[in-house]
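Quick heads-up: it's one chain on its own, the form predicted on its own, in structure tokens.
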Amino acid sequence: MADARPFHWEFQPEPVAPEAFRIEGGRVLEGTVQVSGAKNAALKLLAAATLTGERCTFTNVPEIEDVRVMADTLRDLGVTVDHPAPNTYEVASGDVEWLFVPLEAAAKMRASFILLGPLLSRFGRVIISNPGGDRIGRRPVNLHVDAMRALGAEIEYRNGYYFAKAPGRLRGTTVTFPFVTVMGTENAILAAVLADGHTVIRPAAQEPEVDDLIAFLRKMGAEIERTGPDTIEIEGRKRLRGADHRVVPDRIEAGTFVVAAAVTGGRVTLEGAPCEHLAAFVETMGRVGVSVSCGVDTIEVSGADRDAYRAVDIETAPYPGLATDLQSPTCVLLTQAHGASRVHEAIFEDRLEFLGELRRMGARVDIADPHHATIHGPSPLHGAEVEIGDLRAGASMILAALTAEGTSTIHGAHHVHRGYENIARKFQELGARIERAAEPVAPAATA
């Protein structure tokens, strides 16, 4: 039988096959760049759409690999996901019968685990694989599972899968996390909005993407409020309605382009930029000596005085602190600052590993332990052949290659397409010399 679902415009994603970037450095970046929608908001919003059978429409959705994987995962569940235009998705979750999120989806994208809360709350059961994602340290999902159990779910773990069911409706309760967890907070929210009774979540993550999710849920009819900086309260509803929503701009992409301008001595204007979500990062840039000017929805950056950049100490923290996702771009900038900068990565224990690749380009870096490093500058960087293993390290190595003298080849560049929309084209439009090249594929073994 022919597929009866309506026609949808087919987004052609950037290739996910192994890929490399070749970059000729030493060019000053100048011009204007449009900031895309936030990866970390879009994925959770698509998951939230499963809380209702009515159609939800999202605009400003980034055209990235992780969004494509989430859309395909939802389609595999029986959810109707249409893509009628660039950056627009429509989702309708009727009577979903196939409540199974397989290993293939989880291995590609850790955010697939965000489907636990909404599917369990609305349909009363789900089987979901242990998630994958970037290898930047332990990111256990036991906090998500404990939150579901607190809400009344019964969950067993067998053979790499969580078998979850909710006898009747989930029940409102107090969900107390031992420390701040962003996706744990979001999963608890998505479960509690259809639970029976009142739920209090603390300490609740304060990231702008969490508040964007809350704003969308309110449009759906959810009764949810942030009653304190780290407290969210929810009165469960029996059903929610469809809604339209524009995804908040991506503060991590914005920060990446701020560093790109700063480290190349360029002048770049970011449009659609969420400066109000980047206070700690902008303050750090100011301490280094980067000129950053914020407008209503623009950020203007000048690296004209990069010879006077100063070393600073940085420490990552949950929002409103310095985002861990912006630590690695900031480290690239600190290689060009005068003096010794101390870096404390307080969130993930493997996120400083990329500094080893930065050394191959001439950076002077001392790594004391998985959470602490010292960067000595200024260090003239040179082109090199480097390897990356995760999304944010990939974007940061692009920044290093842009400021280096000579040509760099960055292997594993396909990781970057998980979270950055058209990153090569955006850099090209600012004057960068960057091209993409397929990695050679090893021949299949023969008997």
Ligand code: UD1
The other form holds:
Amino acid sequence: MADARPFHWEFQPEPVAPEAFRIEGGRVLEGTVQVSGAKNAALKLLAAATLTGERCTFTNVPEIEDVRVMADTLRDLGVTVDHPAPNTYEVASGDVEWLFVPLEAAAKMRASFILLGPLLSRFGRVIISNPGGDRIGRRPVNLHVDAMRALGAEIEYRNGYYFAKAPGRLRGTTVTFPFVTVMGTENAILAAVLADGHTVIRPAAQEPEVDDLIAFLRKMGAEIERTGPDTIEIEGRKRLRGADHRVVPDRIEAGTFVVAAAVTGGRVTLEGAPCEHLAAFVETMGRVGVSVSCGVDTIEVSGADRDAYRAVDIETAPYPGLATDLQSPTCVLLTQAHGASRVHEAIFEDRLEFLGELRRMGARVDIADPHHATIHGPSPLHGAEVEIGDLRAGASMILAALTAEGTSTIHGAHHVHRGYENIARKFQELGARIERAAEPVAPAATA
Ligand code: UD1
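To complete the pair, please output the form predicted together with the ligand; the form predicted on its own was given just before.
Next comes the full complex, and the chain you just saw is listed first.
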């Protein structure tokens, strides 16, 4: 009998239709939650698979919208992307005939720009949309482009697209970034592993997801090593082979559940949790008064001392510092701490904007400038109708609503589905009252 395995396991997608979360707050969260694979690793691993014509298999891939967007973007290039079982993806990039990453992909997901390095180094050319469109200043990709040029690429920018060519092979070189960039480092790595000669990248990002990418590339036959904390060295190879890889757990999702337990005064065990990747965050939790204990791959959190949480000052930084992606969840916790907490968001200029929405739930917040705010606590939060602006802010609004008295409606749930697998179900299993509700769809305009 023929192999009964379905060619495509049809994963039940989170609905793309507009959706809200409705949350009845005030419940103490208790139980166990399984941490999913890391979004910020999975996206780069899928892109890395285009460096070879052989099949690559990934397990522990989170079932999230961004992964589906990356898979579809690859399929549009002619890459075979199979999804044979939940959390498993197989990628085979034998023939890529269409070296064009359109605006549609970039508009849905900035991380589509990670395809620049691998497509350029393997196929010698690519046309790729600028994810920032023509909005200069916010989330630029200039450092990615500079790194490719340093490796010998010729890149022109026209009408929102980068037209990139590598005459012959890319050439190994020293890539020097003016400051740490995670995806810039990853793009440089993905280009240099097939370049001719030796490449040194400095300062290289130290995020665990970068090391996960390096681990996968080594399985593919790449000669790449982190020779110092912020230095990566690569000896380019002519070709790489297919490989299998299990995606590293998501430290940001883990941190989100730590705050959920802490802020509701609950007791939660995280399984498959990467405690060693959360040192700065766990240290911050300890200063606040949250009890966090790490096992081999578990984290136990107790919010028993919720009434005695202390204000702390926090500052985000590249890894191993406090992750900017955990700044907003931490801010929700700080609304329940005694005293004034100063927050310095050092990486991005738009990541304190969600504090305005948090105010609508009763938080007392002063925003001094795009990088600095002060949170005064403790403030009892109350239910409200709020709008999610982006992924991490969205998860944080859920945390605030879980803490609040009364019912909250959080619009823009799709932002959260981009990066969190089954977030509503995971919270329900911990005892939260959270449900997904379809938004009324505006009637189509008539001509
Ligand atoms: C990645 C993560 C994101 C995380 C961030 C910082 C992915 C898909 N996303 O984003 O979740 O919050 O790291 O940990 O992995 N910059 C430039 N020019 C560039 C590139 C970056 O000026 O070409 C600036 C950015 O605006 C920012 C800083 O560099 O101020 C750091 O950003 P970067 O580390 O590049 O973030 P991403 O890799 O985009």
